[in-house]
Amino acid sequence: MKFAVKAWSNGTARAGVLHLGNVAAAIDTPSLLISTRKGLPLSIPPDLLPSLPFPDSRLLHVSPIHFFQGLSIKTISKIGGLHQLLGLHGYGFAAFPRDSIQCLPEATSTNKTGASFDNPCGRLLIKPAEYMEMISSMKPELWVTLADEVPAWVSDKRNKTSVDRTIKWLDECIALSPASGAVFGAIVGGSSLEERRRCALEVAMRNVSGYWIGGFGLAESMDVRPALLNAVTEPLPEEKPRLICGLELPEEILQGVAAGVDLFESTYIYHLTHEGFALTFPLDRTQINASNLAPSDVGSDPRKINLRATVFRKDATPIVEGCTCYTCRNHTRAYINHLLNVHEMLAQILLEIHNTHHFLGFFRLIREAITADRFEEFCKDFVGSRYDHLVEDGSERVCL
């Protein structure tokens, strides 16, 4: 793995390029990791994966915990790892346990021997040695050391313990690390600025290829998040990439970019698709005509539409005019509305393709803004477009 920063904006926001051995072209950052279940997106079949933008869509997140109940470690290793198992030879895999939907850290059950996770099969306690056996068998392009993530409300003592355990497991994972795959050191610390900074400084002293920032999206407020992010990123060397888990909404992604984060694992697309929503905010000056949408159809966020709504029953237009995704090139809002209301699984397939394509376009806009040194202006414009209608109604505007 190779990484280089190419441009800066607003002091800390940065654009770079990431080279992974299994991906033919460099991946521009900031970038999105596509969420998967056992290595494949939840709804997009493998034959439609190439329809997503290249190479932006070629970095996939996989949780080793998904494979603890199923194929054995020896079987995955015998097959040749994830690429051979799934037949995805031009993609890069980033492996870490948490996926923010099915594998959530359970701080109350974590102990000194391993990290605990809630998942559909129950609660699992994962020890560093077991975790590294799975990493060795999966052969991902990059992987994250085991971490003790805690929510925002835990005590100072528990925060300190989580950092101590994470550093201890970091050293154990590095000692057991396979010959291939870039190591990303895990950084935690909950809602404590001091512990976040201490963990970052400790991890920065280790021989790792990058950094994984954990413990976010666990009940901390957006108001305190920038200070926590800066406490982590400021001590880290600039030449190594930073990956974060737990930031979902576009506003939260912008907070991470502003702090100097390069890679994002987000389940925003999953939640949108599951609820029948489609992203519609403008990309590349595309104008989205929402004048024919009733307020209840647009909802509280004018950047997405609820395709279950009856107003779309006879709408013969694509989700977004001018969108080049497979869904918008071949299908209409009326058809997807029908699929959703008769509970056809094709609805989720088409929606996830569009939402993934559109969200990747959002990251492209971020990169362009950083390269043009206008990231701060971009943030104000983007967040403003989300809340201007609330201001008109007399509501308080939320700022990044």
Second form
Amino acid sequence: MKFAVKAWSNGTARAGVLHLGNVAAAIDTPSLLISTRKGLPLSIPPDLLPSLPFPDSRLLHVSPIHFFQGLSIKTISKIGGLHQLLGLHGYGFAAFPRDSIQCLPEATSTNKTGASFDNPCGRLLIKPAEYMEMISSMKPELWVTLADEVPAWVSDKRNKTSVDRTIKWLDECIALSPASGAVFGAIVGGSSLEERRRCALEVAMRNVSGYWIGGFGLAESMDVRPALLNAVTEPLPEEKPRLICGLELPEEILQGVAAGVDLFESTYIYHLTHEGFALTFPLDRTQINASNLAPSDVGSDPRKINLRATVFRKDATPIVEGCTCYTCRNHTRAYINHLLNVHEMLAQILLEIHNTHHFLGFFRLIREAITADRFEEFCKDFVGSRYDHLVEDGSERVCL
Amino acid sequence: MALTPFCSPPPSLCSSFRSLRRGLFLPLLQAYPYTTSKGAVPMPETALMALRFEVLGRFNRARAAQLTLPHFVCQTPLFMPVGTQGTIKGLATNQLEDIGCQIILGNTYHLALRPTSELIDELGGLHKFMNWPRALLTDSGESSGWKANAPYTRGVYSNPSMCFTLAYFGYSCYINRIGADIIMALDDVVKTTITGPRIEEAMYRTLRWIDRCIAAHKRPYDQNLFGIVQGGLDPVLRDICVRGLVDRNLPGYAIGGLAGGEDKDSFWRVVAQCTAALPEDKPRYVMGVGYPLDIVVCSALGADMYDCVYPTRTARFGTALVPEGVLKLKNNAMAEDTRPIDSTCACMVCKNYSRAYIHSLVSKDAMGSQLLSYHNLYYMMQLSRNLHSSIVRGKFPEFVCNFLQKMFPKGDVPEWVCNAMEVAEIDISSCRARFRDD
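Mind sharing the form predicted together with the partner chain? What's above is the form predicted alone.
Let's see the whole complex now, leading with the same chain.
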């Protein structure tokens, strides 16, 4: 794995380039990791994956927890690792346990022997040794050391313990490193600026290829987050990539980018798709497609449309005019509305494809803004545009 | 897309049989305004059809043909997956094309309910609505469909004539608006497990209704109305129905009322009887079939088209179709099995995924259902392709034997299959165990 920073904007936001062995082209950052379940997307079939933008869509997040109760380490090794298991040879895999939908860290059950996760098969306690066995059998391009993530409301003592444990497990995992794969050191610290800084400094001293920032998206408020993020990224060496999970909304992603994070894993696409929403905000800042604004529609805003709404029953246009995703090239809003109403699986497939495509487009906008050194302006525009339809109505701006 | 109309001479009828029928049913026929005292109203001799059926090869009763429909040129025998609500569950249209699906089914009743046939018509028909460029067939729906649920069948409207007029008026609008290449007539279906006069009643009603269907059909130039042979398991009733439908000179015929739990021995006999009596130059569609074994047998007996929810439904329960029969991916033994589902299958799923991986997905993640549905439909399309090509190349008996040997390696081919193959004049002695006492 190779990483280099190419451009800066606004001080800490950076655009970079990531090279991973299996991916033919270099991946520009900031970039999104596609969420998976057992290595394949939730709904997008593997033969439609290549229709997503290249190479932005070639980075996949895989959680080792998904396999612990479905596929044995022995079987994965026998098959030869993730690439053979999933039939995805031109893709790069980033392995870390936390999956913000299904496998959330359960801080109360985590103890000195291992980290606890709640998942559909029950509660699992993962020890560093067995975690590393799973990582070795999976052979991902990059993997993260085992962390003790805690939510924002724990006591200071518990928070401090989580940092100590995470560092201890980091050393244990590194000692058991597999031959291939880049190791990312896990950084936690909850809502304490001191602990965040302490953890970051400790991890920075270890011989790792990058950093994984955990413990966010666990009930801390958006207001305190920028300071916490900066406390983490500030002590870290600039030339190594930073990966974060737990930031969901576009605004939260922007917070991460502003603090100097390069790679993101988000549940935004999942939540949108699950509820029948499709992203529609313009990806070309010079054009605002008026038809995307549906002010009379329940649950819609300039960002997205709710395709369950009856207003789309006869709408024979694609979700976004001019979008080159498989869904917009082949199907209409009316058809997806029908599929949602009759509870057909194809609705989720089509929405996940479009939403992934569109969200990847958002990351492209971020990169363009950083490269043109107007990231701060981009953030203001983007966050402000959320209220455009209200301002047009003449109503008061709503505060977040 | 306009097809050149071509003529089909009306089939000749046994005149003694015709007078018998008239004698029995004249009073009933006179009650209905759509038939004359002479009996059935056949379609004109220069019947316009929206299909062309060209037999390319035969082996005894089995035939391989090219079926040209308004939206697609198909090869028969063929299997049609079922997409009740305008989608095949869990598969996108480009995947269906990759798999080789030629015709898919929609259900008139379900689509009339949601999103309504008016909406589909307004948006340009079902092909455009789904973006399916190939052929579509719409059925009224047997047990769960039109008749069972139409409010007209109860109370005041239990008079069959009234019920039909009301139901069909709606039905014809719906099927014409939806715009499929093949539309099934509204028939009266009863389960084959029922006995008694109800079956006879249903058969005659089906015959009366076909005339109304023909009269109400507004688009014979680009939609093919297929008649459905009913009559339960009674050969006499089936015969009457076949002759009645053949009289109407329809573009194609279906054998309905089967695949409902009857014993296999009765099932194949009805198929054999109907295929023998239906015209050679028109497609024959056995509805609701089904299991790969049943499709091979029916093809040997001279049928061309099949539909069933089985491949996709069983996929959602974690079962894969393989040459040996079925493979239950939920089985714990699969957890360590690193082989593909079927090593002879060329589908995307078998080329990329192990049984162990699919096992980890089934019943937990939607992707498991998607991958298994993909494989199962690919299996059915490959079966269709193999049936077609083996008949065309003159290798049909070898194909059948090979198929049976894989499915019954111990030679325990079921009795009903043996009997059916005898009637089809296909020698399967090489597949049967040597030491059975027959």
